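Only one chain is given next, in structure tokens, and it is the form predicted on its own.
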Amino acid sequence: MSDYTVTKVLDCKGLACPMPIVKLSQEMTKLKVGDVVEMLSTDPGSLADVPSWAKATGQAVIENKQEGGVIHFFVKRQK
């Protein structure tokens, strides 16, 4: 199993891009350093998305995994 606990479900199922980023993006700020989000989405776009803006901000994707047509994304917070 995974070794870290989920935060926050942030549900950007439906959105097309740069909302899902966005949505990201927002909510991060809320989080505590160390803290998963796991943010579910239905854009395709989104598997490149998510790890380039992970990369551009300093924050991790510590999993990621398609279920039914949703991909879901663990992002850790890291700074």
Given for the second form:
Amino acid sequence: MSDYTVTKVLDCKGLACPMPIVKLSQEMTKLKVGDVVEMLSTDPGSLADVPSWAKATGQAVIENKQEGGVIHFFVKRQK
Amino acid sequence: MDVEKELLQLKERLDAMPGKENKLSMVIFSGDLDKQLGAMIIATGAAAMGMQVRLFFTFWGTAALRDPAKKVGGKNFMGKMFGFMLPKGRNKLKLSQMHMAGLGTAMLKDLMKKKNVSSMDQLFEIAGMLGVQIVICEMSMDLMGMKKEEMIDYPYLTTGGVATFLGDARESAIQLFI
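Can you now output the form predicted together with the partner chain? The one shown was the form predicted on its own.
Full assembly next; the chain just shown is listed first.
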């Protein structure tokens, strides 16, 4: 699953709704199209929120995994 | 009838349809802390999702926009009474339930801090950063004797009436009343 390289790690650990998607959306504007950001979150709501955010904004969640209470999202800027 | 003409007509009808724009219009009528928190979370979340957000503060909601540091004179008796009775700004709002003479509200604020939930101050700051627009209802302000000069400094603050809201709401994909 490593056919992409992570451009930036965005730490949203400990943040509560709506901050994870606020931070993610702001980070997105700094990335170039095709870049991948790895976002870390401890908010269980993110599991539903990040894909929903991606669908609404036209970005792509290419992978997500959970490690010891931390959710890792790999989000690619599509446009 | 040829297809091209029909398509053109269809496109015209689609363009004239209400609710097609990626906008959120919300009326914030309540002056309860819990409801305003919910409203501000939805507003900042929507802005993060790329929506253009406009909040219409009216009636009890209006007092949340008062700036406790600003003092204005020239109010009549009723204006002074309202000014005294209503919360002076977003940090003086009370919970709609379990306020318990201030104890419940203080406890919730403490819990929010512990759980890292954004405060009203932080939510307003984020809203300003994301370009969330705020419209204060002119009639509510006038009714309760409030003045524009005692309202917070916010980058996208204007006043307006019902037509401002309706004009916006009819072209918004989402409309909420809180």
